[in-house]
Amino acid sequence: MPTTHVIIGSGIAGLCAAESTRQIDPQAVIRMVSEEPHEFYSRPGLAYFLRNDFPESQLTIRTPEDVAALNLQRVHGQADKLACDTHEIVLKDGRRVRYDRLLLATGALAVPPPFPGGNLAGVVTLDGLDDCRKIIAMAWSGYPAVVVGGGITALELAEGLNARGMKVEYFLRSTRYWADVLDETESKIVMDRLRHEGITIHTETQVKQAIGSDGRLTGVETQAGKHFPCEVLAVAIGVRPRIELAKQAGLLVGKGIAVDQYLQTSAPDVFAAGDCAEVFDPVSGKPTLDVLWPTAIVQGRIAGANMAGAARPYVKGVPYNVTMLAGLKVSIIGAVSGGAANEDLVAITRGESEAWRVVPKSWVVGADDDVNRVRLVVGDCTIAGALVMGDQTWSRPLQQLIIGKVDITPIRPALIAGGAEALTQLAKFYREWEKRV
C-alpha cells in the first residue's frame, strides 16, 4: 500500500514539501487540502501585482507540467478538526481525509482591525490573491485611501494604492517607519521617498474608529478627533500563525506550532512548516517565528523529506530577506534591530524574523549618499547582522561572513569606528578570507 501524505495549505511551504516527498517516494499518494482554489503563486509577488508592475499571470511559480508531474490530489475545503488518534482530518463540510503522514502548512493571517468599524466593506487586509484582487477592484483613481501599519505589508499597500491613483494617507502610530528593524536614518530615507511618491504620512496617529454608511466605509476618525474621508482603509498591523487546528488537536503550541529538529510536532506523524511553525533558534536559545519566503521553502523541503522517511534535521540558519522599500532594494541579514519598539505592529509582520531583533547595537560602516547604506551589528568576534540599503554590492559578501560566523577580530575596531575606512578594511579582509576558503 502506498503511503498517504496530506498537506494542509497550498503556500510555498506546502508546495515544496509535496515536491520533496514526491522526489523521495514516487508511489506516494499526496493530497493537498486548501481553502484557496488557485494554482501556486508567489505571495511576495502580490506587491508588484498590486502596484501594476506586472499582470496576474506572472504570479505563477510552477508550470502546468511541473504541477502535473507532482500528481497531487487537490482537495478544496477548510480543515476543521484534526483527529490524531484516527489519523484523520475533518473538513468543515463534513468530509474526512485520512493520512499516514500530515503536514500543517497553514501559514499566517493578518491581525484583524482592532477598532470599531473594522468589518465595514472597504476595510481590507492583504493575505492572499483574493484579497489583492478585491483591493485592486476598490482602488479607484482619485479617491482617498488610508493605510495603517508599520511593516513591509503596510508599505506595499500604501505604494500599491498610490500607484493605482488613489490619494493615500499613511498612518503611523509611532514617530517613524518599521522602528524595530530600521534605524532612524533608514526610516527617514524610506519615509522621504514615500512622500516624494505623493503619499502623505501622519506620524503619532491612531485610528479611533472606522465610520460607514449602510455597511460601507466612508471615513476614519483618529484618536485626536480628526476625520479623514476614505473609500479604502487598509490595515497591516502584523500577522499571527494559524494554529487553531493544532490547538484543537491538543498539539504543543506557543506563538506558533512547536516542532522538533525534524519539524515534527508533539503528535506522531504530524509535521509543521512555514509561517505557522515555531522553531528553536540556537542564537537566542528560544523558539522563534520566521515569516519569510526563503525560510518557508527550506522548511517545506525538509518536512516533506522527513514525511517520506528521510530523517533530515532542520537547523535554523541566519534569517535573510531581500525586499523593496519605497523603490530601494534592502537586504536584511541576521540580527539588525533598529533600536526601538515598533508600536505600529501588534504581531510579527510578513517578511520579518523575530531573530532580527536579538542584538540592539549597530554601527554604520558605509553611507555613500542619501540612499546607499551599510549597517553592521558587530558581536565580540563575528558580524551578527547587516542591513544593506540601495547598492547591493555588499549583500552577498556580508551574507557569507555572517552565515559562516567568520572571526572578524582583527578588523573589529575598524568596523566599530565606522566610516569609509571600515569598508576599506572589510573589503581587504573579505578578499583574503575568500582566498582561504
The other form holds:
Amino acid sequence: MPTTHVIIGSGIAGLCAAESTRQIDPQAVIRMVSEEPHEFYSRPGLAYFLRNDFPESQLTIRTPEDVAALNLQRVHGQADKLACDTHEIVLKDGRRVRYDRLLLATGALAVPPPFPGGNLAGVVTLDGLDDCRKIIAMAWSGYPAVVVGGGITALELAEGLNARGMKVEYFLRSTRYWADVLDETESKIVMDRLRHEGITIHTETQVKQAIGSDGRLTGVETQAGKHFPCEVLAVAIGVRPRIELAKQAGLLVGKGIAVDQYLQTSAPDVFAAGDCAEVFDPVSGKPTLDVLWPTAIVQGRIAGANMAGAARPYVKGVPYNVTMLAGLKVSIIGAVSGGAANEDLVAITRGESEAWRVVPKSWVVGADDDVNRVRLVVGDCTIAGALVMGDQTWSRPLQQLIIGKVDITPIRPALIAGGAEALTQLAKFYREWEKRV
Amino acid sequence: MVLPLPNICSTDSVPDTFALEDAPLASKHETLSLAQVVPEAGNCVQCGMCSYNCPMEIDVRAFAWRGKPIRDSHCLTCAECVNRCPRGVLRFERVSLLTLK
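Moving on from the form predicted on its own, please list the structure of the form predicted in complex with the partner chain.
Complete assembly follows, chain above in first position.
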C-alpha cells in the first residue's frame, strides 16, 4: 500500500514539500488541501503585479509539465478539524481526508484592522492572489487611498496603489518608517523616495475609525480628529501564523506551531513548515518565527523528505531578505536592528525575521552618497549583520561572511572606523578569504 | 565548477573599492562574451520579473529557482534580467562549459 501524504496549504512550503516527497517516493499518494483554487503562484510577486509591472499570468511558478509530473491530488476546501488519533482531517463541508503523514503548511494571515469600521467594503489586507485582484479592481485612478502599517507589505500596498494612479496617504504611527530594522538615515531615504513618487506620508498618525455608508468605506478619521475621504483603506500591521487547527487538536503551539529539528510537531506523523511553524533558534535559544520565502522553501523541502522517511535536521540559518523599498534594493542579513521600537506593527510582518531585531552596535561604512549605503553590525570577531541599500555589489560577499561566521578580527578596527577605507579593507579581506575556501 | 573569476561584476558601475591591484576585474566586454547569467537560487522568490523582461522570451525563472546557470543558446547576455531582478539574484559569472550538464 502506498503511503498517503496530506499537505494542508498550497503556498511555497506546501509545494516544496510535495516536490521533495515525490522525489523520494514515486508511489506515494500526495493530497494537497487548500482554499486557494489557483495554480501555484509567487506570493512575493504579487507586489509587482499590484504595481502593474507584469500581468497576472506571470505569477505562475511552475509549468503545467512540472505540475503534471508531481502527480498531485488537489482537494479544494478548508480543513476544519484535525483528529490525530484516527489520522484524519475533517473539512468544513464534512469531507474526511485520511493521512499517514500530515504537513501543516497553513502560512500566516494579515492581522485584521483593529479599529471600528474594519469590516466595511473597501478596507483591505494583502495575503494572497484573491486579495490582490480585489485591490486592483478597487484601485481607481485619481481617487484617494489610505495605507496603514509598517514593514514591507505596507510599502507594497502604498507603492502599488500609487502606481495604479491612486492618491495615496500613508499613515505611520511612529516618526519614521520601519524603525526597528532601518536606522534613521535609512528610514529617511525610503521616506524621501516615497514622497518623490507622490505618496503623502503622515507620521504620528493613527486611524481612530473607518467611516462608511451602506457598508461601503467613504473615509477615515484619525485619532487627532482629522478626516480623510478614501475609496480604499489598506491595512498591513503584521501577520499571524495560522495555528487554529493545530491548537484545537492539542498540538504544542506558541506564536507558531512548535516543531523539533526534524520539523515534526508534538503529534506523531504531523509536521509543520513555513510561516506557520516556530523553530528553535540556537543563537537566541528561543523559539523563533521567520516569515520569509527562502525559509519556507528550505523547511518545505526538509519536511517533505522527512515525511517520506528521511531524517534531515533543519538548521536555522542566518535570516536574509532582499526587497525593494521605494524602488531601492535593500538586503537585510542577520542581526541589523534599527534601534527603535516599531509602533506600526502589532505582529511580525511578511518578509521579516524576529532574529533581525537582536542589537549590537552598528557602524555605517561607505556611505558615500544619498542612496548607496552599507551598514555593518560588527560583533566581537564576526560581522553579525548587514543592511545593504542601493547598489547590491556588497550583498553577496557580506551574506557569505555573515553566514560563514568568518573571523574578521584583523580588519575589525578598520570596519569600526567606517568610511570608504573600511570597504577597501573589507574588499581585500573578502578576496583573500574567498581564495582560501 | 565555477572558476574563481570576477565574482563581483555588475554591468554598470563597479565601486572603486573593488579595483584591487591583485585581482583586476574582467572588462565588460570579456564578462559579456565569456560569462553566463548565474543565479543565487536561495534568494529567488520566483516572481518572474526576469522571464517577463527577457527579449528572447527565455524562461529565466525556471533556471533561476533551480540554481542553474542560464544556459540557452538564445541568451544575448543583454543583462536585462540581471538588472530587472528586484532581489539581486542574478549576476554574470564565468562558468566552465565543460562541467555544465
